[in-house]
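Take a look at this single chain in structure tokens; it is the form predicted on its own.
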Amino acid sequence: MGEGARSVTAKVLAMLEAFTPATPDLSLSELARRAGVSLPTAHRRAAELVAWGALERGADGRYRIGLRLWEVAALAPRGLGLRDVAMPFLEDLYEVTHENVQLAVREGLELVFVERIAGRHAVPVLTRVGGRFALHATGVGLVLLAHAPVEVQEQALAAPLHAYTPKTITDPDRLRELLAAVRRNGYAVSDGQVTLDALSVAAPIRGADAAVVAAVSLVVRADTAEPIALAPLVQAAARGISRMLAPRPGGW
């Protein structure tokens, strides 16, 4: 599609979606290449998109992503709401546990990444706060895929599923095996599919009308401890959280 087909919201759009974590900084012609845009166009809605606050431009003239837009993002309720609901319980599971903690929800065919306590000496991960990941491999994702309708499942499990390891499971019908076991055992287990090193465990966290809404796991050194010694912690957490977003007579 060409630049005179797009609007200027969609134009808007692509030049904040050229940042990202690997280019947190542009220059204004980097800016207008990524986004697909003219090199005036950019000038123009970039100065805009500083005078509110989205953009901010630095000393050496290149442009990032400014503060006005991460405070219009936390009133996202899936997001820093959510949050705060979760944040004592992810505390608890770290304080037990000195792992990695983490928060997720589902975003169309991806997991948003929510919250994360990493543990000084834990396993290393793959992931970041606000950073995006497929559902097939992680154990949050393996939990939110499960529990999707059934047709974002069947367009998950039809679309090309990235192997991150030897022991990533990209064949549909395992898969599909797999994602019922997790409804059927209450969490789920991601052993070596990201990292060979890492072993996650996630329970959902479900929400007002009993629908999974986020997911939390527990990362830890691969070998260094049995999923079903951690699942519980982990299912107390999300069932914890569960009931700060779904108050209810007598708990779940």
The other form holds:
Number of protein chains: 2
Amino acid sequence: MGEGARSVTAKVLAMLEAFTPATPDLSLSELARRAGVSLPTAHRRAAELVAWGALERGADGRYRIGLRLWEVAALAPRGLGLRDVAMPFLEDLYEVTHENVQLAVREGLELVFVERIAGRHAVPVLTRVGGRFALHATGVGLVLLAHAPVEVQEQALAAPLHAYTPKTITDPDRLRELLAAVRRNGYAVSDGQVTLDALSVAAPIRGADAAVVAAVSLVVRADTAEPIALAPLVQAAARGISRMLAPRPGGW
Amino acid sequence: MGEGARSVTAKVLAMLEAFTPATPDLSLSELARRAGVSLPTAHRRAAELVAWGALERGADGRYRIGLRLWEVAALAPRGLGLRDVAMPFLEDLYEVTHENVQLAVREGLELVFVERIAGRHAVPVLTRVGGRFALHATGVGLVLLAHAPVEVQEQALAAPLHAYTPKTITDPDRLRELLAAVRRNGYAVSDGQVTLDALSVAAPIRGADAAVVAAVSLVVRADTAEPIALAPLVQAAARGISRMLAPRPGGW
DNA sequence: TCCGCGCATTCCGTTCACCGAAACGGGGGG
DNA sequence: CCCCCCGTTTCGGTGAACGGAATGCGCGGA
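Let me have the form predicted together with the DNA next, following on from the form predicted on its own.
The complete assembly is shown below, putting the previous chain first.
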């Protein structure tokens, strides 16, 4: 949001944005400070947001994101809309492997995790439904980047690429080659590129116009499987989901 | 929202609320009409919401709920926060049965579905993640109502109760008895009360202070199982989730 | 072809919704 | 007692927000 004079809408949105996974509940003063609005303004806007249900205020006086906001947000076609279509296929993939299954979409230069199914014994992963991550390291991220518009690819490669582990590929030229291989192979592999103990294989999901709109991946413990063995599974799930997203009356 | 003069925040929220499962995408005029704001106002506010990501405008000029809103809303403790905790148990329940698994919370006089896992061959159910439903007919609804504050129960029973099928219990006295049985038994059964072909068994999930904060259910095709056989499964899942919600450092 | 309708976008004079500094009261700690 | 932080309320000033009107566009029907 711009500095100085800000619209009411901008302030309200800034207040919603003040909540993060690290700060899921906030006092009024914290909320005002994080949103960059004065205390009385935060107080007034918060009262409205609470009355509507976008925020909830607990007995402790602290604010949290409210269920009503989530209800409305659940209508986002690229969020739960996509997830609803994909869910049966994600379930199948999970059931066969009992490993992490992830569904993600690209948002600008990042990915957003739309769904994640993980059993209790699956390898821990640094992802959260609704959370964002870089494109260049994860399996789903690589798929989304490989199929993104060229401008997006070049933009992503022009920025400094964070090295999550010694195996993360941060050299733009190497990454370009990798992205070309992803497009050629029809799947991406991320081996120890996010955490050293995790291997993920991801495949592209195509939407109504055959453009890649999301990616699905399996994340397993490194050294427990070969990517080649996992790829057909993941690709089958991706193809199934793509089929469901294909054009038809009232389609997505 | 009040009539006549309305705050900016109220108008913005009314615009978000204009989207429904039946109308997930709207033209500007439709959005303005549904939200009860003038066209220029809707145009201005929509532009801000789109810039921030709460709404997305497609090439067709139509507006949809945006991914950014969902990202923020994913932080709702009673939404995906609860779902994250419950997911492994829901998965277990799904895997044993391959039937519909549902997770819901109470919001006023209605329930909101927080999660739903359904295989491709499960009985069709009238539920949608993020959607609302009455309390008096579904398994999860009965559990939530049975454990709701007395004022809520009396309020719900005082309203006209919709009969989804001839088997739906709409008589307040009969419903009171049923709710008492739910509390006694530790689970609820809804047999043909929502759709004639569906039987659901639900159990309460308790939060940090042992109060019932959610309910989990299994929905199967009627006449394919006995509630008594399903109840222990559902209750085990509910107990597992409750355990994860129990007080502990940084707990939910 | 012309006309009517609905749509989306922009303009502009008016006004009241919104603002934040300040005040107030409460709680906790030294 | 003083200090600090918090949350809530007050109130005069003002500019952000408003909507009717105008404009231009596309579409369908006569």
